[in-house]
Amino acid sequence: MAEQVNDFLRRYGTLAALGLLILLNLLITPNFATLQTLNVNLTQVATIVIVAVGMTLVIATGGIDLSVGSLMAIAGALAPMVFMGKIVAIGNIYVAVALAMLVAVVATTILGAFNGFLIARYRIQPIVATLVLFIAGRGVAQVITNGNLQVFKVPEFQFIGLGRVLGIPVQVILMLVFVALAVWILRRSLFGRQLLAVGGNEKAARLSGISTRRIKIAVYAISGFLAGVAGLVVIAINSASDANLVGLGMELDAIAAVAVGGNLLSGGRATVFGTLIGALTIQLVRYTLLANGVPDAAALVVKAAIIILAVWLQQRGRAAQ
C-alpha cells in the first residue's frame, strides 16, 4: 500500500496538488472562475514555461542551465538596438522586427550552444560553465543599452507580448506550442530518446554510439533560444527593455518549474507536462496568498517549501522503485 501512495505521488502529486488549489480558489476567492483571472495567470506563467521546456531538456541530460535569465536580458537589449534603427536604419518596419527577433534569438541560441560546448568539449561542471554567461551576460546587456532604459511603442512587435489571436494571448500560444514540440521531442523523436539516454548514463550512452557532445550542445542551444524568446516577449509586455531587470531570477523560477513538475533534477527522466503542471501550482499557489491578503513575501516563503515537498516526494518516489 505504501509503495503504490508513493507511486501516485511521485507520477500525479503535482497534478493532484493543482486540482486541489483550483478547488479551493473556487471556494474561497472571489471572482475566481472568470475569463479575466486565468488570463492574469496564464500570461503571468507563459514566459516562466517558455523557459522552463529548455530547463527541462537541459535538466533532462544531467546539467543546468543558471544563464538563462542573463541571455533573456540580452535579447531584450539587441531587439529595440535593431528595430528602433540604432545600429542601421531599416525603412519597413516589419523587416526591422522580423530582423531585430532573428537577431536576439540566433545571438541566444549561440551562446546557449557555447555554454554546451563549455560543457561538453572541457567537461566543466554545467553549474560552472553556465554561472559564466550567468554574471558576464547582463553585463553585455548592460554594455550593449550603454547602461540606459530602452523605451518604445512598437506595436508591429510589441504583438508577441500584448497581441491576442482568437482571444488567445500571442504568449500563450507560444507556450503550449513550445510544450507540445518538447514533448513530441522526448516522446517521438531519437534526439529525445538519445539525450535521455545521455542524462540516464552518460558513459553507456557513448558506449552505444550516441554523440553526447552533440547532444549537450544541441539542449543548451534550445534552452538559449528558448530564453531569447522569453526575453522579447518580456519587454513587449512592458514596451520596454531594462538589462537589469528583464530575467531577473528567471533561472530559479524555471527551476522550480522542473523540480515541482516532477523531473529528476539528476538527469534520465523528463516530463514537459509536469514542467507546465508545475510551474502552474507555483503560479496559482502565489496567486492565492495574494488574491486573500497574503502579503508577497510570505508567497515566496511557500513556494520555497512547496520545491523542497517537491524534491523530498521525488526522493520518496525513487527509494520506493
Given for the second form:
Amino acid sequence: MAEQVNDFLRRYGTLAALGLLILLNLLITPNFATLQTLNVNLTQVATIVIVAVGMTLVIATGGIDLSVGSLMAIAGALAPMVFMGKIVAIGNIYVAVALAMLVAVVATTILGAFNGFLIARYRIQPIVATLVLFIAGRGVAQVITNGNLQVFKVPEFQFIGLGRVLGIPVQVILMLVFVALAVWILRRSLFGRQLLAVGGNEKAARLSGISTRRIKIAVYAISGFLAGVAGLVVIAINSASDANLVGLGMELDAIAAVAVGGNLLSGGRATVFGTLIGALTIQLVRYTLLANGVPDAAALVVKAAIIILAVWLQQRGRAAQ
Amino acid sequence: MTTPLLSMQNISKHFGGTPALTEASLTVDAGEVHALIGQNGAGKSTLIKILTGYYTKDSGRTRYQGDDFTPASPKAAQAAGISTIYQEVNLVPMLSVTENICLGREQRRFGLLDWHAMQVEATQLLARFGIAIDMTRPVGSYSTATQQMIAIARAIGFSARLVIMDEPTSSLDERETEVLFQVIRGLKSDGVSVIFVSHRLDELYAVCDRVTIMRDGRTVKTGSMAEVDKLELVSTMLGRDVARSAGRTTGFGAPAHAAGAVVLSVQGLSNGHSVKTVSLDVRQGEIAGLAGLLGSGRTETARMIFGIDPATAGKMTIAGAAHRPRQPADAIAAGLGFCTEDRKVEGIVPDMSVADNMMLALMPALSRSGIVDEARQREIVAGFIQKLGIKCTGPGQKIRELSGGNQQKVLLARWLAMSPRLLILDEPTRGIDVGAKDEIQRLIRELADQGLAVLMISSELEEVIEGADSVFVLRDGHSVVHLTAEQRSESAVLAAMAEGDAHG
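Next up, the form predicted together with the partner chain in place of the form predicted on its own?
Shown next: the complete complex, the earlier chain at its head.
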C-alpha cells in the first residue's frame, strides 16, 4: 500500500500539486477563473518552458546546461543589430526580421554544439564545460552591444512576443509546439531512444554501436537553439534588449522545472510533459503568492521549498522500487 | 549439543502480495563455513537481508548467540558482529586503501584523526590476507580482485562473529580464490562463522562444512557437504531430476555438423601491455573457447576485436577481409556482436524496456528518416521473447526487473537481431542460476549449429571443455596452445593455463 502511494506520488505528485494549487486559487484569489489570468501565467511561463524542454533532453543524457541564460542574452543582442540595420542596411523589414532571427538562433545553436563538443570530445564535466559560456556568453553579448541598451519598436519582430493567433499568445503556441515536438522525439524517433540509452548507460550504448559523441553534441545544440528562441521572445516582449538582464537566472529556473517535473537528474529517463507541469506549478505558486500580496522575495523561499519537496518525493519513489 | 551461533526458524516474508520466503530456516554453528545455495529468486538474498537488518521479517524467530535478534538496521547487525561482503565491491574508489579500511571507525587522537595508528591497523589487516600493497594509493587504481580482498578485509576488521559472503569469488582468479579460502579457514579456526553464497559448486566442496539449499522461498535441504554429492545438490536446487547426457554437467550438446570456413582470424594481436601475442581462428558453425586465468588477456583480446580498445600490433581478418575497427560501430558493421562480461555496467540500460534494450543495436536499421518502425520492432521483439523463452510481463517491462538469466537472453537477442557472423560472449553464464545457465548453454550450441561463429570466454573449465569445439588458451597475454575437440581435456587446459609456453 505504502509502495503504491509512493509510486503514485512520484508519477502524479506534481500534477496533483498543480491541481490543488488551482483549487486553492479558485477559493482565495479574486478573479482567478478568468481568461486573463490564464494568459498572464502562460505568457510568463512560456520562455521558461521553451528553455526547460532543451534542458530536459540535456539532463536525460546525464548532463546539464548552465549556459542557456547567457545564450539567450547573445541571441537577444544579435537580433536587434540585424533588424535595426546596424550591420548592413536591409530594405525589406520582413527580410531583415527573418535574417535577424536566423542569425541569432544559428549562433546559439553553434555555441550549444560547442558545449557538446567540449563534453563529448574532451570528456569535460558538463557543469564545467557549460560554465565557460555561462560566464563568457554574457560578456560576449555586452561586447557586441558595447554594453548599450538596444530599444526598438518593430511590430513585425515583436509579433513573437506580443502577437496573438486566434486569441492565443504566439509564445504560448511556440511553447506548445516545442513541447509536443520533444515528446514526439523522445517517444518515436531513433534519436530519442539513443539519447535515453546514452543517459541510461553510456557504455552499453557505445558498445551497441551508438555514436554517443554525436548524440551529446546534438542535444546541447538543441538546448542552444531553444535558448536562442527564448531570448528572441524575451526581447520582443520587452521592446528592448539589455545584455545584462536577458535570460538572467534562466538556467536555474529551467533546471527547477525539470526537477519538479519528476525527471531523474542522473539521466536515462525524461518526461517533457512533466517538465511542462513542473514549470506551470512553480509559476502558479509565484502567481498565487503575488496575487495575495506576498512579496516576491518570500515567493523565492516557497519556490525553493517546492523543489526540495519534489526531489524528496522522487527519492522516496526510487527507494520504494 | 551447544547452541548454534545463528538460528533462523520459520521465517516468512511477503512483498506486496507475493511471498518471498515461506517458513524458511537457517542454522549456523560457531566456527562453521555454511553454504547457502539456490536459484535466483529462491529467497537467499531476502533471508540474508532479514538477517542483516535491511528487511524486517513478517513472522518467524531469529536467535543469534543464544538471544532473540531483530536488527533494526544494517548498522545494528554490524554492531552485533555480522558483516556482509557483497558481489559488487563497496569501496570509495578515490580514497586510499587505509581510508577505505578505516571508513566509519576512524581512530582519533586529541580530536584529530590518528593516521599513523590507522595505517598500522590497516596494514596488519591486509597482511592477514597475504597482501602487501601501497596503502596510500587510491583503491580505484587497483584491480577488481585486489579491491575485493580489501573489501573483505574491511568487513572482517569489524571484529565479526559471522561473515556473510555473497558470491565473493566471481571477480577473483584461481590463485586469489585460494587465498580467500585460506582466509576463510583462518576465520574458522578463530571461531568465526561464514555463510558462503556461490554458484560455483566446486568451491562449496572446497571450503564449506554444511549446506542449506533453498527453493521457492523455502529451505528444502540442510546437510553436511560430505553427504551430498554434486548431482544431488543440483537436482535438489532445481527440484527435479536433471536429465543429462553421461558425464556432462553443462547444457551444451555435441555439434550437429563440422565447422565451416574461418570467419575471424587473429594473428599476433597486441595492445602493448596485457595482450602480447594472441592468435586465434573462429570458424563458421563452431564455438571457439578462449580460456586462461584472470589477467591472461582474454577480455582485453575480445575488446580489441570489437574495436573498444585500440590494438598496437597484429592482424585481424573477417571472412578474409582486413578488420581494423576504430570503434564498436565498425565491428558491428563487419557483422560482429559482443556480450560483455559485466551485464550491469556494459550491457543493459536499466531504465529502458525489454524491447528498447533488445533493439538498441538494430534500431538504426529499423528506422526510416529517423523514425522507428514500431510495428516491425514489436514483431521482432515478440519473436525473440518467444524463441528464447524470455520470462517477462511483456516487451514494455523494465529490464532491471528481470532475473540475470533473462537479462542475458535479452542481450543475446540484441545481437541475434543483427544476424551477425560472429558473436563474442564474455562469461555468458556468470551470475546466472543453474537452470537458466543450462538453457543459455543449449541456446549457444543451437546458434552455432545454425551457422553462427561463436567466440566464448569463460572462467568455468567445464564450460570451455564441454562447450567449445576448439579451445585457445592464453597465459600472460600470449596464446599458448590450441586444443582441438579431440585434444581438449581438463588436464590439458589446466596445464596450458599454468605453464604453457608462448607460440606463434
